[in-house]
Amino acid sequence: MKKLILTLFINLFINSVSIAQCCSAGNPSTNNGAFGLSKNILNVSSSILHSYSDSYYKDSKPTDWDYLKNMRFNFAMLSLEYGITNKVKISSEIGYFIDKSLRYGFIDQKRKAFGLGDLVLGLQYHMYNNRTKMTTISPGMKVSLPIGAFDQMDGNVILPVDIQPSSGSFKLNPTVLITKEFIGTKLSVSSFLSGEFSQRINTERTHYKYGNLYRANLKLIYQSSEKLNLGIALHYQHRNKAESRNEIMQYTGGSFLDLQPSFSYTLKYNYTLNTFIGIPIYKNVNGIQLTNKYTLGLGVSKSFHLKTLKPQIPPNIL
């Protein structure tokens, strides 16, 4: 009986204190703004993302708050990108949470979710290309469709919004990619800007509105060899406060800055191996929140040239 009362108290507490900006519902961000596809080129990639969180922050300083011992997820994703023309690219991604869980800090109890995340469809346009300045600008738009499970329960307890596999909400993500190369060097730089605007969730159990999310990613890339690219990026994100049942949740939202080393290596048969690590270097949250300790990503991709189908009957016969 005491354990039941304690569990109910914990779940009530979670409603007022955000458990993790690092593990919000829906597909995790991959910060992928690369264009680089020509007409009839199909790029297929699969990746695994792992995130772990175990530190509470109050404003911009760590605190010894310990209601949750840790939180983590393992997410498998499949992505497709296709060049309709040399200027227009379409994309899609879908993923599955193998494990998305939290563990309480003062009782031996774990809550776990798993299942499909969101389906993301995207369109990107190669709007500006200055060959003299070696600069390109490519705006785009993505839409997230909540096809996975939401309001998922663990036993008789409904899981917090932040560890639901699907976001439960339609989302719009306008994006802009700016790239710049430097003559006579192996260096290039890219800037990827995006926003996220979510529809209010109204289900039998949940009435929730995610705060708007704004991201800025600045990446420096060095082509070490024909096969190896090394990268270092600064990734900034700011999320506004969320709403629950039309009330502002004071312990949600904040600003975060990550350092992201990465590399990509071309293998045989045009397979490319990609990996990155996200290391938080600045956090400033509203109230007290569990924050991310690190994020790891590992993926492999391959491009295919889809040729236009030729007539089965030779023209001279017709």
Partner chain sequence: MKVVTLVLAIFGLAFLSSCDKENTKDCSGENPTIISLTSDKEEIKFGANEPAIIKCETPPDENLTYVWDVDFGDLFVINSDGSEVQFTASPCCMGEKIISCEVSNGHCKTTESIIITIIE
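Rather than the form predicted on its own that you just supplied, could I have the structure of the form predicted together with the partner chain?
Only one chain is given; partner chains and other molecules are left out.
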């Protein structure tokens, strides 16, 4: 049972998010890494993400460039994870932009979009488990399907690609999750590495390819009590420049480092509350770009054993 608690804890607690920078549409990239979800266990989680961007950077320094005043989104997400076997887990993730909007600095106007984002399907394999060293390695693969809104309008104008709810592109995300626990301590460490490779969008409207995205997340987790877990993560991401009509878009992409404190608390009836905040501590963009100021995430999750349709952890032990 204790193992299961830790499994769920790692699973839910590693949730963090990469916020789309300039010219990135679609779901915010989550790295919902998990390992060891046991056979027949279904984990359901629902979360809300809020992101706000209002500062322009030129290379690694703030600049007083004033084109967009701010850009923000509120994104509701539903995630399902299911253990096919003790070693193979499948997952799906779908989200809805309640409000994705930007406000201009030079004119009193704003643009607003809302609607379904992309559908993400994933597979993860629990490849390596060394009980002596308390180390696990779990590679995985995710694919994003652009099922959501990609042609939203504001009055007489079709919204540009970067504010549409869906990315409009298939994406492939190879991932690796490495976890390490320490004997006799309440500490554990996890590392999550991933890439994102997008298919070129070839439509009547646009010929566009998002820059490849590479992410690395290093997280330290402290189990404060049976119910409360605290975490702090460093999240690095690098996005290559995008391409439009076979030309490199010079002012896209860059490198970003965020600090992400988080906590997870187990409530009654096996519900778990998860929350985190993302604070940028380093930004180095190509050219001039609007950058993220902060990100907030709040979610609730619960696990079920599908064969019994009962919570896996009886409430009386909580």
